[in-house]
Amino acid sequence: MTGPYKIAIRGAGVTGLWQALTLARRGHSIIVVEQSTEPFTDACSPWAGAMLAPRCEEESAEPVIRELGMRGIQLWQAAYPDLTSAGSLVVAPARDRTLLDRFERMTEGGSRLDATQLEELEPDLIPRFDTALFYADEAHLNPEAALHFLLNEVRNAGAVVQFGTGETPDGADFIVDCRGLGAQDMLPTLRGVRGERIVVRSPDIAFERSIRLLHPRFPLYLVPWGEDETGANRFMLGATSIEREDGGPVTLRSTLELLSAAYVLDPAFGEAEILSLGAGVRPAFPDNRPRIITSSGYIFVNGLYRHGFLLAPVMAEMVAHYLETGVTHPEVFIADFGQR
C-alpha cells in the first residue's frame, strides 16, 4: 500500500475533517459528503465538551485511551492555533475528599496542590477548596469554533466538501466512512450515548482552565469557552452520560444537577445567564472504544465515544499510516468485518 490514492470520506463532524485534512496533507485526493446541508447541523460535535484530558479520562477508561489521547493533544497543538494548553483541575468538597483520594490513584501525571499552590492557578476556587489534583499537559479548546477552522483548512488543503449528499462518487480507491451514529445500519452493535450541556455566560468568573468537580450524586466538569461579544466569559458546563439515543431539549432533572453542581463549585454561577441548553448522542461499542474497521477499500472509523475530539487526529493518523505502509495498531483496527 503506497498511494496517493482517491479517497470518499462520509461525515463531515471531527472525525471526518481531521480524517480529510490529515490524508488531504498527505497528498491523496479527497471528497468528504455529508448528508446535512449546512455545516455540523445533524453532527454530534459541536455538542461535546472538547476537554482535551486523557490523563482524567484514564480514570475510567482503558489505558488505550490515554495512550492515544496524549498523541492526539501534540497533533492538535501542532494544527490549530487556538488550543487553550493549560492544564486541568481536578477538586471535590472536604467531605467528599475520598473521591480525590481515589481519582489520584486511578490516574498517571497529575500532581496534588495545596492550597497556595491551587490559589495561584484558580484564585476564585479559594477557600471553598483547599486541595486539588492538576494534570499540566492537558488542553481544551471551543468544538464551534475548531470545526469552523478544520473545515477551511480542509478546503486551503484541497479537498472537495459536498453538503446535502450522502452519496459517494463512483472512482474511489477507498471509502472512510465517519458518519458516527448514521453507520449504525452496518455496525449493528454501534450504540448511543446522550450526552447533556449547558452553556453559561458571566462576567464575574475567570476560570482560566478546565475544572473536574468529583461528587458522590452530581459530577461535572466545567470548559471555558472564551469570552462572548460582550466580553462576559463563557463556560460549558457538562456533561451527563445517558444510555439513550436520542438527542432532544435537556431534561429538567439533569438541568437541576449540573446547575446545582455548578453552584458547588462557585456560587457565582448562581447569577450567569444561560445561554443555550443541549443535547447530543454520541456513538459508542459496547466496550466504549475507538474502532478502526477495515474491509476490501472500506474503512469504518467510529465509536468514539466521550473522546471524539480527543481522538479524532490520532484515528487520521493511523488511518494514513495504514493506507500508506499496511501497519496497524492492535487495540484499534480490526480486519475481520464479523467482529465489527
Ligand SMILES: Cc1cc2nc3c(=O)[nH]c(=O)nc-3n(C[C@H](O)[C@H](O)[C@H](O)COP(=O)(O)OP(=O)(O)OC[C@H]3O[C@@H](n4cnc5c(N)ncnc54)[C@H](O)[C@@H]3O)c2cc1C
Given for the second form:
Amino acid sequence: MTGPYKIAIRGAGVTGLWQALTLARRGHSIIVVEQSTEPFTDACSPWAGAMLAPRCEEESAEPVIRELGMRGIQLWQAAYPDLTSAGSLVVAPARDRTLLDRFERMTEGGSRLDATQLEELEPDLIPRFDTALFYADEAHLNPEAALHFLLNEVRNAGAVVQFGTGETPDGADFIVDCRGLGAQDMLPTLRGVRGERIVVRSPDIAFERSIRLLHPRFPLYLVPWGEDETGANRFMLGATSIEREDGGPVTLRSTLELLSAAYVLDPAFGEAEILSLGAGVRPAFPDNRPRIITSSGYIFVNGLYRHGFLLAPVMAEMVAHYLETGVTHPEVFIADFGQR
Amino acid sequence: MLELYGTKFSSRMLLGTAGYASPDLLRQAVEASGAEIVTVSLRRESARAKTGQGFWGLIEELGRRVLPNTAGCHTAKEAITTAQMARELFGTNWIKLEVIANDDTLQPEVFGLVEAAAELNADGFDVLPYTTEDLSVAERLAAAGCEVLMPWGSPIGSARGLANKTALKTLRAYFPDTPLIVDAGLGAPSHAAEVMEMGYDGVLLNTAVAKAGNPVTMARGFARAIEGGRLAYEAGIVEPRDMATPSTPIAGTPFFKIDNAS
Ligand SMILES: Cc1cc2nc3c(=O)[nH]c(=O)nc-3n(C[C@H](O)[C@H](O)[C@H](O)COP(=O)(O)OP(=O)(O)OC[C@H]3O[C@@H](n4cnc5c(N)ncnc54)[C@H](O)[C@@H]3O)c2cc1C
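I have the form predicted on its own already, so could you send the form predicted in complex with the named molecule?
In what comes next, the whole complex appears, and the chain from above leads the way.
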C-alpha cells in the first residue's frame, strides 16, 4: 500500500472532516459527500461540548480512549488555533465527596487541589467547593466554530466537498464511511445514545476551563464557549446519556436536572440567559468503543460515542497509516465484516 | 429455588441494568452474575417505545427475564401509567413498583406505593414493590395483593448495607412464606451475604455492581456471597456465644463457683 489514492468520504461530521483534512494534507485526492444540503444540520457533531478530556473520560471509558485521546489533543493543538488548553476541573458537593475519591481512583493524571489552589484557577467556585481534581493537560473547544474551521481547511487542502448527496461517487480507490448513525443500514449493532444540552450566556460568570460536577444522579459538565457578540460569556451545560435514539426536544425533567446542577455549581447561573435547549444522538457500538472496520476498499469509521471530537483526528491518522503502510491498531481495527 | 409469582429461578440475584459504562460491560456483568432477572428502568430510557431500540435489542439479547421498573415516578398515577407502558413494551405483567417520595434519598413514598400496588394488582399485574422495612406498610402491600416484597437495605445507591437489621428480621419473621428481596443500598458482597443469612429470598443490586472498579468481577463476587449466605441459612448458623460466660471447663479452672453451688 502506498498511494496517493482517490478517496471518497461519506459524511461531513467531525469524523469525516478530520479524515478529509488528514488525507488531503497527505497528498491523497479527496471528495467528501454529505447528505444534508447545509453543513452540520443533520449531524451529531454540532451538539458536542466539546471537551477534549481523555483522562476524565476514563472514569467510565476504557484505557484505549485515554491513550488515543492524548494524541487527539496533540493533533488538535497542531491544527486548530482556537483550542483552549486550560485543563479541566472536577468538583463534588461536600456530601458527595466520596464520588471525587472514586473519580480519582478511576482516572490518572489528576491532581488534588486545596481551596487556595482552586481559588487561583476558578475563584468563582469558592467557597462552595474547597477541593477539586485538576487535569492540567486537557482542553476544550467550541464545536460549531471548530467544525466551520475544519470545513474551510478541508477545502483549502484541495478536497472537494459536496452537500446534498447521499450517493457514493464512482471511481474511488477507497471509500471511508463516516456517516455516524446514518450507517445503521450497514452496521446493525450501531445504536444512538441521546445527549441533551443547554447553552446559556451570562456576563457575570467567567469560568475558563471545563468543569464537571459529580452527583450520583445529576452529573453536569460545563464548557466555556467564549464571548458572544454582546460580550457575555457563553457556556454549554450538558449532558445526559440516555438510551434513546431520537434527538427530539429536551424534557422538562432533564432541563430541571441540568439547570439545578448548574445552580449548585454557581448560583450566578440563576441570572444567566438560556440561548438554546436541544439534544443530539451519539453513534455508539455495544462496547462504546470507536471502530475502524475494513472490508477491502470500504472503510467504516464510526462509534465515536462521547468522544467524537477527542478521537476524530486520531482515527484519521490511523486510517492514513493503514492506507499508506497497512499498519493497524489492534484495539480499534476490525477486518472481519462478521464482527461489526 | 426462588419462586416469584409462580416462576422458579435458581439464582437469587436480581441485577439492575443502569449505569454501566457500556451495554457490552452490562452483558458481561449479567453473565458473570448468573442473574436470571434483570431490571430495566422505563422512565426515560425510551418510554415512548421504539425510540431506544438499539438498547432494547441488547437487553433482549441478554436472554434474561426482564423486570421493568417505575424508577423516578413520584405519584401513584405516574407509576401506574409507566407500568402500563412497560407491559406494552416488554409484554410482561411483572412490574417493579417504585414510587419515590424524595429525590435525594429516593425514599419510597409508601402511601402512593400501596395505592398503585392495589390498582396494578387488580389490573392483572404481578407487582414487586420497592418499599421500606416498615411492617405496617408491608402488611398493606400484602393486603393489596403483592406476593413479593422488596424492602430497602438503605437508600438507593448509598452502598451502606443494612441500615435497620432489626426491622428486616421482624419482617422476615412476620412474612415467613412471602418471598422477600432486599432491594437497594447494598455496597459490598458481605452486605448481600448478611441479607441471605437472615433468610431473605434474594437480593436486587445495581449501583454496587455497575459502579464497581470492575463490574464483571464484582458481579461474580456478589453471586458467590449470595450463594454462600443462602447455604449458611439453609444449613443453620451456629448461635453466637458470649465468651465472657464460659460454658466448658477450662483446664485448671473450676467451672462453677463453689459459693453458688448450693
Ligand atoms: C450532547 C453531546 C455532547 C457531546 N460532547 C462531546 C465532547 O465534549 N467531546 C467529544 O469529543 N465528543 C462529544 N460528543 C460526541 C460527538 O459529538 C460525537 O462523537 C461526534 O459528533 C460523532 O461525529 P460523526 O462525524 O461520527 O457523526 P455525525 O456528526 O453524526 O456526522 C455524520 C454525517 O454523515 C451524514 N450522512 C448520513 N448519511 C449519509 C449519506 N448516506 N451520505 C452522506 N452523508 C451522510 C450526516 O448528515 C452527518 O452530517 C457529544 C455528543 C453530544 C450529543
